[in-house]
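Next up is one chain by itself, shown in structure tokens, the form predicted on its own.
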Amino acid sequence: MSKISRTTVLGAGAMGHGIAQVFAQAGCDVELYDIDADALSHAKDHINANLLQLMAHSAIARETIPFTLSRIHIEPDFNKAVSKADLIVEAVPERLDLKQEVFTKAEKACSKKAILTSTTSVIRAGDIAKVLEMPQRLVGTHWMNPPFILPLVEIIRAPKTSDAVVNQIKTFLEEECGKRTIICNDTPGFVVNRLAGAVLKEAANLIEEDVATHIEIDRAWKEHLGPVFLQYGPFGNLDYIGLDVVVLAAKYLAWALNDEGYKLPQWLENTVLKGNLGIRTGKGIYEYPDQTPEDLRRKRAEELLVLLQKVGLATVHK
């Protein structure tokens, strides 16, 4: 497939022109696109901000802002910015009807050769394809909010997206973009709003219970869970404190609480069963080859320490 030069973004709110910020300085030529002129018409001063903000932090260099501004071209004709574009996004409102209109309205107008992304947080990529005569090209794009600062974007595969689409994503917006990317199938909110909401759902529940106030449950994720999370993530985080551990305190919340939600699944019982318990035995989750429990524990601390120093959350001896 040819290389992507030529982007097009359907809709110019704060992601639609955060993406168009990223591919612009990435030395792509965007067609910036809007229903609503008003939001087309203030995007690029909205994009010089962010520009502004990054070179205050030294995240980019001054030359940088009028480079990325130039690749910009605010477009109000629909037809026109989508016509000539290797890769069309659509960065909408997170309705499925709406969605379908853009696209369907989309693939008359564009390139048969156009990749079609959807910025989708929780709506499946498969349910938007539906409309499409070539659904094989369209695949989910989720990027995270500020795009042009968090490096993560999902991408979910629908049931007939092609296998060369989905590499050719993932290879653009790596290589020519900078992001870091997860591949997943189509499921309603993927990967990150599933881990969100049910993270999101049981602070909800220690509330209820009054268990705690919203400052104590943010001060536990923000000052615990938050850091351990972002260096390890869950899995590689349940290795260090022991599956049999996890399993053993699953089952007890299950019992206490009487929620199945705490029942763990099969293969994770299954990994215990083998004697695979994590760091200790040196295979969990993950393996650790040539790396004894003692090093691992102490590479754990060690990187812990500097993370936490960098954020301000260090213990304090004195």
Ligand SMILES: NC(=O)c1ccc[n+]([C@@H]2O[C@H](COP(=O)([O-])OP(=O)(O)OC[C@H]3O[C@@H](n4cnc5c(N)ncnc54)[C@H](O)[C@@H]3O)[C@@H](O)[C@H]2O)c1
Contents of the next structure:
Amino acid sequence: MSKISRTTVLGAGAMGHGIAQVFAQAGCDVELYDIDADALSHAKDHINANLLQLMAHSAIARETIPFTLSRIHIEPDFNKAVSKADLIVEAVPERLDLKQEVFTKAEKACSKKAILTSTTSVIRAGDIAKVLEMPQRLVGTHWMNPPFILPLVEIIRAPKTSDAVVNQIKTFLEEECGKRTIICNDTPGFVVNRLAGAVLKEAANLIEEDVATHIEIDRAWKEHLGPVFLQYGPFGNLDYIGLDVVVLAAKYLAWALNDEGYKLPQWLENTVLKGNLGIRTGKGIYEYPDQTPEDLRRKRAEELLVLLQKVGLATVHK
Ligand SMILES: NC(=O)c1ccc[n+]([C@@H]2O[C@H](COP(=O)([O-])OP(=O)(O)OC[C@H]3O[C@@H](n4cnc5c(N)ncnc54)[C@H](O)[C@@H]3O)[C@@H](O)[C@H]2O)c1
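Form predicted on its own done; form predicted together with the named molecule now:
Below: every chain and molecule of the assembly, starting with the one above.
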């Protein structure tokens, strides 16, 4: 597969201009197109301001800024914008019909070798690809906002996406753009927004039931769940709680809130039945070879103390 060096971003809004910036910072040429002349004319100013912000925090050197900006070409002609691209990113508003229309037009004017990606936050990549003659070259890339700051890009493998395209985009994003990636199969909302949706649904329930205000709920997240999940993720953390405790707690919630949705999946109950309870038994959702429970508890205390001190949330001891 040929190297990705010429990129095109369709849509110069909140996501598009930031993605164009990341590609330019990676040394690629970027054609930036938008249907709205105003959005297009302001894009470079936004990118310049982003770069100055990065420079102010020593994340980039001042000398790199003119080179980055010079790689971004504002192109008001759609066909010219896509004709030479190795990679085309669609970043237009979140409507399936609009995204399909943009890709149908792009496929007619671009090289047969170009990889096509959508930065949709929730729409199945496979639904977008249905209008394509070569659906195997479309892959979902869900960037986070702002794209030039947040490291993760979800790579969504649609049913017809080729493995070669998935591998090439992963290599490009990680090795050239400095991003972190996860690969997932196609589902509405992918991983990040399915998780975010579940949290939001429960947060809204808590307000609806008059349990807490949005301020208290946000604090519970920022001052506890956020840092703990940052360190371990929702699964990793369970091993430290103990999976037997987790299963019992989930059963109680299902009973007390009269909602079977709180029950944990059978595979988790089976893990407990096999005696794999987490760090206490050396195996739970993850495995902990050659480490005693005491070692692991000490390691967790250390990791959390360092993290909480860094973000100014550590317990103040008298
Ligand atoms: N905003 C976020 O936080 C966020 C995060 C991740 C992913 N996304 C996804 O990124 C995509 C873009 O979102 P955004 O927030 O950048 O939207 P936005 O409204 O800021 O920008 C969209 C741009 O697309 C342009 N546009 C509209 N129709 C077009 C067309 N036919 N051809 C070319 N350009 C066209 C608009 O003029 C606008 O400048 C959406 O799919 C969205 O779900 C957004």
